[in-house]
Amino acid sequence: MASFEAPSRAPLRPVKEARPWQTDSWQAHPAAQMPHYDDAVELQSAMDKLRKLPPLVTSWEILALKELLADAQQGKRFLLQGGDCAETFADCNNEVIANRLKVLLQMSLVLVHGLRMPVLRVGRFAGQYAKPRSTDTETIDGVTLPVYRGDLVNGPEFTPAARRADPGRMLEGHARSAMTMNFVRALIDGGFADLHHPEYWNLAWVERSPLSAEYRHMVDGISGAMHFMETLAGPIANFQRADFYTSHEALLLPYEQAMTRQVPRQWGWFDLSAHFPWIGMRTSALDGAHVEFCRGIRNPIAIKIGPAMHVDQLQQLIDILDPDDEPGRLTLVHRMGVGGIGQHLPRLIEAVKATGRRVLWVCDPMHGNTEKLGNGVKTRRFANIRSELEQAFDIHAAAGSRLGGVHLELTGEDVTECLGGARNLSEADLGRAYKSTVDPRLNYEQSLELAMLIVRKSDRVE
């Protein structure tokens, strides 16, 4: 997690006067993707309890991240954002958390070595417990119940009790997020990310992957370079740890509202449930509750944008969420699908260029490439993920823009949820270790392969 040091320069107050905002202003706006709570008193009680609990992140961590994102906007860093599609309370255990951190550290090692620039690591975890859904209900054998919206809202079991939106789950989500973050902090502060020993990050795939030789050569090269540098200059303590930040979709607004606080010696409001919240494609309406909530917090904000995004809508979103063109404030995560990125991304890049605003462009090659097989299982094809990402680099380069990061759904576990990759997983392989409760994720081998492909593609573009 980020180190506990104040940011290097004091943030400025906003230049433009915005309309009044409060933590509950969103309640006067249409709220998409929100569960129905059948007991308002119970909901209010849970929110009141959340307000009294300690924050999960700090304001100075948030402001430090914003400075790093500003560097990424200028091409001085590359953003690696990744983690589970939807965390579950059951996965809050040391092995899952450590493996998730390992694969992100391994990917960042590949990217730093290949891109020759610092990598900003942001995890999709310690709070990614709620998910948007296509429908409000689900019907099985003639029985209709509310859809599963993630462990922060209800349970996956198809029973009336499990599918009831339970406000008490927000308290459980806070506890699980705190435990996850505490363990990640302890791992990093204890030297888990020590670059003196990158070989310790190896997972089992290194022994049997077609990419193992390339990865081992990279690790050996880094170790040799560090030994040479320290022979000349002495021990370099900064290589013993890594900054790490958390993110999740700011979807369940009662939870986000209860975690939004004012802090001493800072103006404004901070959502202290995560460093880097984002607005999903389904909740980006200009007059919507989620945009209203996010415009008032000082965290850096990301917006997911898809093929249906209109040019004028995107420009207005930028005006609403970043009226002062603040460095590091706004990240645009495009998720077009392999067949749509060539048609839709260029017009949106030109629309943003016309505003003259600073944004960080990031590619999410996962969500636009989800498909359902004949047996009803959802999957993604590695070839499509790779192609969308490669097209993104080319499109940005042609438009005089810059792709500054990737946003991935992945896991450190040996799952079989996405087809293809170095081991060429087939439909028959999916049944072996398909564990996701919502969307298919890259496994650790596919994740490392994608990092290597990013480096190769970046070299070709440059």
The other form holds:
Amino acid sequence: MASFEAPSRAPLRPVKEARPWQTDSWQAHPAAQMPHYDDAVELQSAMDKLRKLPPLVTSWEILALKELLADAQQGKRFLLQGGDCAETFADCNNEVIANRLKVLLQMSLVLVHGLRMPVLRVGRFAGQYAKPRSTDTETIDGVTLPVYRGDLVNGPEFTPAARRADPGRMLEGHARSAMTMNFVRALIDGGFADLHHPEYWNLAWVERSPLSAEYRHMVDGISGAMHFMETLAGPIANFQRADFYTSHEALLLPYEQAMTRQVPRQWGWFDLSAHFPWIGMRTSALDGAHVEFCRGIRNPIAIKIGPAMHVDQLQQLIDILDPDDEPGRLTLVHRMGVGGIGQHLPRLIEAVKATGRRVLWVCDPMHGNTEKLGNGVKTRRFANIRSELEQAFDIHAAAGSRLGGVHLELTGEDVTECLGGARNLSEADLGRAYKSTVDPRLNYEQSLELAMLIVRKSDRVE
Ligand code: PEP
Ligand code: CO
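To complete the pair, please output the form predicted together with phosphoenolpyruvate; the form predicted on its own was given just before.
Entire complex below, previous chain first.
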């Protein structure tokens, strides 16, 4: 998001005449996963304030991203999307933001080098503050309270005051997202991503990793390649920066509605809370509020697809969300689990093929592989994450389709939340640095390891 230019192709108006749509037309549809706000006046007032605040992203950034996603649909770019399961207001700080950016940049470097193609970087950050939950309430010792739905909605503490859905949190979430964006943009503009300084990129624990030799070899290779190109072509300014786009689940619709605006010299509406919102697995009902909201915005949209997705539901979703088969508009993120991908992905690939529509296929190997240990701790096994991802490459290749990206939950911190990986974290290790309040994330070195494995795997698939 550092250096955007206006898109080169003039954006076309839709060919098909769509059903009428307004920023609030979702309100007439069943809205899953929405908190209950007990004071309509307070909610309206927060939305009115939000509507007047500056946007977090711009329409030209969104349109530029759509073009890059269109390239990815054609196999000319690979999408790396990653970040926390849920951001928290408390983690809106220097270290967490900088380390997350570092690990994503380093992974993208591994992918660029290994895949020999540009990588499109999208963070799950600057707005990933609202979470779908499996129940509406939580009961502890006979006391029942609303469930925690993410910092954008309520607080995690088990008290009536904290668990009340507070519309003022949307303003706080907007402010924290703006601070995150501001810092990310400044880091990128300030040369944080300068590939001439690979030493910036070496966080301490890489040194202790069994993969450090391979990693160092790769960084040397990249430096050598850069040196070679600069010898031929002179200094290449683009090495000094890395574009970054933002994404979050478009879950809390009052927030998304208030951030959806019209802009000068463009037709239609843009959700300016993030470049690339996605529809979660629990909110993709055809007639649901989330699909209704997303069909009317011009941002590129992703949909999470789980094992329960029916072929005709998927085909209809494509029709509703992308009636004009617009390049870059639609990304399908499958998250089937290591045991389910072989069974479910082939039929969905065939279903999309049958529509003749273009989509970008992305694998989320995290959300189908969450398990609870005997002691109640949620974890994911690195071996399962790896296997689902490897199967995804193979299944797409066998079907004449292409896996165009990955969607990961990760952090730049040295946490111990997922089992296994090069250092083979055990159940006993999980107690050491388990920080996530929601889903378990890959830590820094597990993330880099996965990037290296993607490169190895895609070499074999080609
Ligand atoms: C998520 O990405 O954090 C999430 C809740 O995913 P899904 O909708 O795929 O379960
Ligand atoms: Co998650």
